[in-house]
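This document opens with one chain alone, in structure tokens, the form predicted on its own.
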Amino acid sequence: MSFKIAIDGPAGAGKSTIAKRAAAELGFLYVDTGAMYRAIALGLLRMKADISSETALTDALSRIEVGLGYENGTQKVFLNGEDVSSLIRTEEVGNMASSAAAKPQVRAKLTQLQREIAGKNDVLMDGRDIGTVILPDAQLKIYLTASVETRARRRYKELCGKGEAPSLDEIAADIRERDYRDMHRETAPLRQAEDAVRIDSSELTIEEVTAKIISLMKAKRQECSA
């Protein structure tokens, strides 16, 4: 039976970065579900789809195919056969992904694919509802969070490093808005699973959080094999 690790949490908590490191050290397959939603969001943006219309959304989704590939252990995300891994990290795509993820049709399209991947491999999967909806049977569940201020500063530094001139206040406001939207959507809202271990990364380094997750996984595997 495959071993499943589910990491949930709000945007900017460091889920993807930490999940990639932990998966690499454990020899697990890393599945970035957020990237899959972003790929769908990019497709919707390109088609200028009106996602408030169920008919328009269903039609747009019928013309979108999302796939995963792996190159030297790194996940690649494909939109209708095109590698869009480097095109899905913009604020515009992120905001559309958050809105689209609230739509049942979008979630249904990806849930089956994600479960199929987890059924065939030892996986570390991160997102918003992995432990609560996608992989409720995951042997280890983590809820990774950080303060709004910490997440805003991280995003600010990232954008400055790309030569942009962002507003820290605007970034913080966007994060608060996205948190509210993710936590109050009707379909699979962001919340901590009852059996998840909560980790606040506000005062922790990436290495410290990664080490904690690996330690928890090893303890859980011993528990499961006892």
Ligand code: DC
Given for the second form:
Amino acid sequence: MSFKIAIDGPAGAGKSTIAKRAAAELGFLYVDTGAMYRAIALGLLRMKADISSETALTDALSRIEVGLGYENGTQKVFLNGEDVSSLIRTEEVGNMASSAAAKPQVRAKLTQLQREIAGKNDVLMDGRDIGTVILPDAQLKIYLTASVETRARRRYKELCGKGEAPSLDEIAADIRERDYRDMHRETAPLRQAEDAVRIDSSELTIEEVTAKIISLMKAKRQECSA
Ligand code: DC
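Can you switch from the form predicted on its own and show the form predicted together with the ligand instead?
Next comes the full complex, and the chain you just saw is listed first.
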């Protein structure tokens, strides 16, 4: 039986950095499901699809194929065979991903693929609905969160590091808007699973959170083999 760890939480809580490290330490396959939504979003943006129209969305989705691959242990995401891993990390794609992710057709397209991957491997999967919808039987569920202020400051520093001159207020407003959309959509909204361990990373370092997840995992493994 494969072992599954689900990590859910809002944008900017540190999920992917921490999940990547914990997966590497545990020897698990890391699956960043946000990247899959982002790849679909990039496809929709390129087609200039009107996602408010169900027919237009269905038609666009029929022309979008998302794939995952791994290169030296690093996840690569493919849009119709093209490696788009670095093209999907923009605010425009992130916002489109959040809007498109509210559409049941978009979610249905990725659900099966995500479950297939988890069925074949020990996975650490991160996203918004992993513990609640995709892998409700995951042996360990984490809900990783942080205050809006902390998340905005982290994003601000990241953008400054890239040579941009962002506005902290705008970033915070954007995060609030994205949280609202992700938490209030009808299909698979972001929420903490009842059996998830909640970790607030506002006052913790990446190393501290990673260590916490690894120790929770070790305890789970012992519990399962007892
Ligand atoms: O984690 P991220 O910022 O890369 O995700 C981009 C968007 O995709 C996010 O705003 C919500 C959506 N998403 C989702 O609805 N369900 C997931 N499992 C992962 C991401």
